[in-house]
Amino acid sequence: MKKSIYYFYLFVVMHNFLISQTLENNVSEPKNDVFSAVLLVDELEIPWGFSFLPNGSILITEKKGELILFKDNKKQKIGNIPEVYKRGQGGLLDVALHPNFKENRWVYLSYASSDGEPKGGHTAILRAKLKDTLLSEKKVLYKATPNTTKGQHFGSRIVFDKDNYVYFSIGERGARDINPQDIKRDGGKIYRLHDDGRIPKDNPFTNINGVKTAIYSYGHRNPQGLLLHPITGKIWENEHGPRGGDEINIIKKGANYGWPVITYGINYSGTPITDKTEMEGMEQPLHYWTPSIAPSGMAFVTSNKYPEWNGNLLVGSLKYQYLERLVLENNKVTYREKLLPNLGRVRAVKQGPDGYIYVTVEGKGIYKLIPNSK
């Protein structure tokens, strides 16, 4: 028995090594003459998320617990933000605007909160109105339970679909064998709410006693990218694997994405997590990275500013400190390219209302990618 486990372990290690070498060799080096990265907002520590306001200003979350308004080339702190539980990967995370923000002024925040029991914290989603430089009418729409003092895997991104449902992600908080596969527990899930926090009646698990009825999909590890596809209207997600096995998924109602029962990753120690990469009733990723790149925010390119990138997906890499461009054909990745190599830990990326790509880099700020003239 011990010998069979040893051989299986050896096979997994060699398999992952060979895949990692192949995938790493398939990442093309950047073409340096395509664009210039211009620093637009400087002196930011960990700008976790950002959103563009209709007047062209930018709302930026600092993980340490600050919400910043960048307007007229100046930074102002927004007051009356929620109290943030700062531990490990937890802090003030994403920010999103209601699709009708211009009329209703609703802002949505995801953050680590210590509200509730026991000691520690968990991910919360808050809605508030932005009035000048203050938040008002604050309401917590969702608070995951129970709290834990673990510092990993809070998630969390926020996105609206075309029907104004709000989706958000919460990581499995380091409890991989408990949370992600149990729909009666928070963590390792994508959630869906009405914009005011009500549970949609057609959520997939509303007719089962004792479940978390806000859940839309489950079996996730630590989703830090969430995005609306500009054509299909489907929700795309990326999540951190362990050592290998970062994933891109298209989110389906009620679907199980497998963590940790199936995965293309292994433990950080190099030992196997499972001998399964697929199983009936569990979704396969659209794409997975081995080795892990530690994916962060992502954005589809639809702008005529970058005609050669139209339809491409951009994903930030925290581990290798670059922006990755992925070419997709029939929902398969056919080409990968490194952009902004060694610039720093790319935390978030968005296409702005002006059509330009904006990227947040830890320890630096927000860069605007301006195509070079040919």
Second form
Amino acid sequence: MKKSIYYFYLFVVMHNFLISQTLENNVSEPKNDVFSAVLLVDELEIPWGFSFLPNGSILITEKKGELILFKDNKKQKIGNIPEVYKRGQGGLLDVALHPNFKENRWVYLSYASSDGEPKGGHTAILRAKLKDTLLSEKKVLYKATPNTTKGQHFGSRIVFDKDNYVYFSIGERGARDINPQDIKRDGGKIYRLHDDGRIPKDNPFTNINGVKTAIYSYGHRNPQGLLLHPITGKIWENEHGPRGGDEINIIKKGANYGWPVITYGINYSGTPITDKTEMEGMEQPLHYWTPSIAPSGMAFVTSNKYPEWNGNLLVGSLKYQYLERLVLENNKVTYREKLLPNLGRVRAVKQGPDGYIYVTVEGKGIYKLIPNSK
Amino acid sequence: MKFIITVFLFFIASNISFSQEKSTLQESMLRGEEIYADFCVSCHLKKGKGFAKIYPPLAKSDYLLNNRTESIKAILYGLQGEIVVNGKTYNNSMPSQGLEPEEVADVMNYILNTWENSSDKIVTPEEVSLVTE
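Can you switch from the form predicted alone and show the form predicted together with the partner chain instead?
After this comes the whole thing, all chains and molecules, with the earlier chain placed first.
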């Protein structure tokens, strides 16, 4: 009798364990090869960000501190780029173009910079004009302070909204207990500026003394995905959790996303950070990953090249080295699929102006996803 | 008598230098542990076990323990392409972390002497400075 109860108990435990495992790891393999990944730009080390120019060429950032123009199947280095602080996750990070780039030639870069005090670095956002293969009229629009020699969490994605405001993310620089919840300090925030660096008058914290008025939302850990929703015009973000608790969020003005007060993750060492996953006044993620996939880059599919993926979200996984396709219904993730398995660390993903999906992979280059004809 | 004193002095001196070396190593490892938590842990993980097929282990890693200079070089300048660790092939890229020679020495001392790893010679900043790309 005793023995059977014990087995029954064991069965219940195992069953629960298996269920929670499948719920957490419910990423499916595609049924058939719906596309081929073609290597378009080869021999890149860490292509952290990229942007398409109106003429079809591509601007690519190499984390080690190179800005590359890929044009007519050739790579050229862009000159006069800013000096970059290369340490840990820091380097030359994202590149974005002004929505009116065709007229004004403005390019925006994010990078780790050692400007200012003390020793170390922090994230900077710079605007410059691109003429042929040279930057000019460089202006630092934002430089987070104070510097630190910590190697983590520079954030750094840049995106514009429909009204030409520029948004960018800065991670908490490995100081989770002092930065993300304090709006008088940089780090662990999403920021919003006018395209020339001015602080918008209607930013959420402009009337409080001593705050960083460029802040748009706070309580973030390390956001490395940022995009404009093609239909709603809202800013979507993804961020790295610690061990577990990577998140997708829709960014609301002035909102607190909770790190490290609430989180679905734990320390790398396995010890808890907090026992709270929700709290009044703090936002819940639209989706969270446990275990962590280490999300970087994010894109919506809206083109007619992949009709079955219309409205899906694509997110790169650094940790498991694949591209994740997420199906959303009413802002809930209903299906997850693993694309490009074992290709390498997927760093950035975009839908190009031609409607094709492009993906950068560390140690490889940029792949173009070409649908297979049926 | 003189001989005995000399032997005795020698004995004391060698003990002192031995314990000094030990504490230098321990201090370096302590600093190295912090560097590890800051720059390495998210891929190689807390117990140095890495991640199957993607990030090679450091704990009981034949590559690390038998390739001291190559390991220093990897931390200094990054490592790309195929390596074989404990009989398994890894093909990935580790970026340079931008660490200073003192920090590379500290983190090397930490990973060489943790998780059942052991090394009989301390890594010094001078040794690191001599490793070129």
